[in-house]
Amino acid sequence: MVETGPARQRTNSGPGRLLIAVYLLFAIAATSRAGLQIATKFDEAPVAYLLSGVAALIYIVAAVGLARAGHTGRRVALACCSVELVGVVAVGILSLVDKDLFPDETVWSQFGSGYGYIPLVLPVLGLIWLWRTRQAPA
């Protein structure tokens, strides 16, 4: 008999699910935000809609790779995580510094102050989950 060392949770099971269902959500609310701002006023802050698009597609993304949950799933969720987090810290500070930048919200802005803090928060879960359900080592 071979052993297999310890089960791994898939991404995509328990907690993940919930994880999954707020990318999602996410996804569709900044998808419509970006949509509706770039077609009707881009030229009044052509910098933040065009953000709200990168992190609508970024939850997008996210989402799919922690639903898919295999090898390449994980590694495309914890990319997006990871840029996403970075992504929310850095348009937050720039944001607070220098309004001028950014004279229309975006989901990012103020450190997803709009959405509850949710995007600052969101790839913080998302790391973890993808930590905690890592492949042990044998």
Contents of the next structure:
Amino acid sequence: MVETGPARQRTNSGPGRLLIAVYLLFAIAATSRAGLQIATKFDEAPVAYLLSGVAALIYIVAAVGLARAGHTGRRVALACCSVELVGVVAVGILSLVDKDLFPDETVWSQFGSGYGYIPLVLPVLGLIWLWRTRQAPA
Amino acid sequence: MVPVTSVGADSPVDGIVATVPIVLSLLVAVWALVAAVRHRPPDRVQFVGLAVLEVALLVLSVLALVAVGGGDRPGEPGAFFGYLVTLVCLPPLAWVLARMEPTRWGSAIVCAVCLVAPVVVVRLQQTWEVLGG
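One more: the block was the form predicted alone; return the form predicted together with the partner chain.
Entire complex below, previous chain first.
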């Protein structure tokens, strides 16, 4: 972990640790669900299951990025949170407009309603957290 | 021992074995939430609560495994065991993270995990009871 300049607060302590915990929970939930779906019934809804897999991967990488803090970690987390936000909104809209596209539920279907809309809130909190812990330009 | 499989398809993850961890988990969640709101780090009650919760979840798991050993089968075996493994890992996860974060946010972590655990218990019950499994 590289320390560059005085950070106001590292992304992996305080509220950040709570954020990481929730990201970890989602990483576990999404990974096991996607793994199971891809392993047992991939042909039923390949798009939905691949998407679940991608979402799972993003949750894992985001958790690692936040946990490692530092410069690279922050960039990785920023990218993940952005992709997540775009993903959950896009898939949310698509799953409402064209139900055939996602015949089976994914983490992001209907803006993550199956997971208490946490998938929608999580990237926003992540981006807010990254913003609030940003470093003053050296 | 006569397994009751014909009538009502008795689920091993139903009734008191499931109710105890759910109630316990919610109690710890409320306690941890109060601590977080009061800017308190995770206290003894939270750690003891997590330990007792883990014991309750292990009892639940053992009963489920005994039922599986006795010939009963969950409706969705893959998902059922996935949830079961996840479930017993939750209190240790909360414990470790809460130890790393001795601030109000540690309490918030305990609260969050203890809100997730009951959901997983309910999902566990659903994956056992899928019809035609």
